[in-house]
Amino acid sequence: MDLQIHGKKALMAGGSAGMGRATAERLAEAGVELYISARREERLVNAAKDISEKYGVSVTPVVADSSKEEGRQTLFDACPDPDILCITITPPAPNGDYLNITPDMWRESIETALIGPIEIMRNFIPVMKNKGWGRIVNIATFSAKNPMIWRLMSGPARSALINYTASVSRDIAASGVNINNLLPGMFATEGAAEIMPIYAEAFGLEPTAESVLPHFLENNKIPAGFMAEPDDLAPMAALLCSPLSRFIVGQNIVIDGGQHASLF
């Protein structure tokens, strides 16, 4: 399919692993001139390196941490006139115990996963307005919509991006600028493999995989039957991404194999 995104401009903020990467990849497939940005500076330069070989496209690492006010600085001077907007952030750590929650932990949730990307929007819509098109893709967690207790860290404030995302983006469609979520359940990841040995501490189990992954899936039943991988994402966000996309405004797309067991 052709996503009539060519030559377009596209900045993927979180784009050296995991989902971000994916859909870093099929922009990058489609013929965009990418900015993908991370904090860890290695595996950025890698991820660059390779997503420019394979798809011979311009991709440029951009080292910084989003939920920072100098990390988004840092973003806003590489690349300030984007089309084509995707975030995603690393995962918080498990909660356990919520009765152990502190007001700092509470703090610094906010500031990475609901007021770093709601600021990295608010730099960026207007460029979009002024070009009279553009597209917004968050990546964040069906937890904002299916409440988790060990996802406490992860899935409130992504909850309340999302009902800030349903507010603007019905403000500025009409501009020809889009926002859309992504809503992702248990994906194999770098990320979800990092966090695996604090979800067993959590739990008070062994940090091996033979402990860990049966209770996993035990609590956390997939329809499908499987954790998905990043490229089962990448397609939904980079047809999202495109001007195919121009009447899906503000929507929550959950894709979890089946595990969010609502209608809507």
Ligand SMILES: NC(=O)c1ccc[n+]([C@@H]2O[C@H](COP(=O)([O-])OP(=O)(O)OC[C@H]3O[C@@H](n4cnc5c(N)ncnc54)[C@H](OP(=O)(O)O)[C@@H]3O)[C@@H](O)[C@H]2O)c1
Contents of the next structure:
Amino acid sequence: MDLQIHGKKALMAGGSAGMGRATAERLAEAGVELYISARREERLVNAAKDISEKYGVSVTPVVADSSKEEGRQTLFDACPDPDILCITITPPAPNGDYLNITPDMWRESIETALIGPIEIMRNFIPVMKNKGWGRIVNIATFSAKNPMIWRLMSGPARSALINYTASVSRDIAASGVNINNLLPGMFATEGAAEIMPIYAEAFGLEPTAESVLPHFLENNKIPAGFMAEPDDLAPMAALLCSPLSRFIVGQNIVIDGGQHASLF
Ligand SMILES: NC(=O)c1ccc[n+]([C@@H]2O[C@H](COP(=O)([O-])OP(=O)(O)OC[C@H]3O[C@@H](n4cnc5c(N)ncnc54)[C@H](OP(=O)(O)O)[C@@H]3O)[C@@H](O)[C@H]2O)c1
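Starting from the form predicted on its own shown above, please give the structure in the form predicted in complex with this ligand.
Up next: the whole complex, starting with the chain shown before.
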């Protein structure tokens, strides 16, 4: 399928690993000029080089923290006029006992997982409206719709994010700019591996894969029967970044192997 985005310019905020990198690769495969960002420089620069060499497109690495005003300004300066904007941000680590969550912890969660993406969108929406075309995709989490007691630093802020995009996407749709959200379930990514020790500590487990994985799969029944790979999400992200998605507005697409059971 021709995604009809060859030659367009995309900013993948959070593109050096996991689902963000997989999305960047699918966009590169479709001939998109890329700007990818992350906080950690070495992995980012390597990712940009690998993607550029593999697909023969320009990939510019931008070291920037999307959760901080200064980092966002770096993004805006590096790529002021993208046609396509994808955003993913790592929220604070899984919480332990919810009675120990402090106001400062809530503030960090909201600053990162809600205000970060909103501020990036707020900067680029006028740019895209002026062009008369744009695509925005947030890679958030299925815990926005599927409450999880150990993911309170991620889910509630993202529930607010999808509420925001439900309104804003409908306000701007007639200008050719669409916002949609992808809500991933359990994906085997670099990020998931990094939180394994924290998950183990929260549940009093040994921080080893042998100890954590059975507990994790017992508490996360996945009808598909496996944890996903990043590229189980990326093709859908690329489709939402293309003109082919012109009638898809303000949607929240859950990609979780069927884990969250609901009709809508
Ligand atoms: N993996 C799962 O099972 C799972 C489940 C549900 C939801 N999610 C959500 O899906 C999204 C992607 O997760 P993933 O597992 O693909 O993560 P990942 O493997 O850690 O990749 C995240 C990417 O975003 C970058 N990033 C994170 N925070 C950033 C920030 N503040 N500023 C700039 N770049 C940032 C990371 O690089 P740096 O770290 O160097 O900045 C990395 O390139 C996250 O929002 C996560 O909460 C994941």
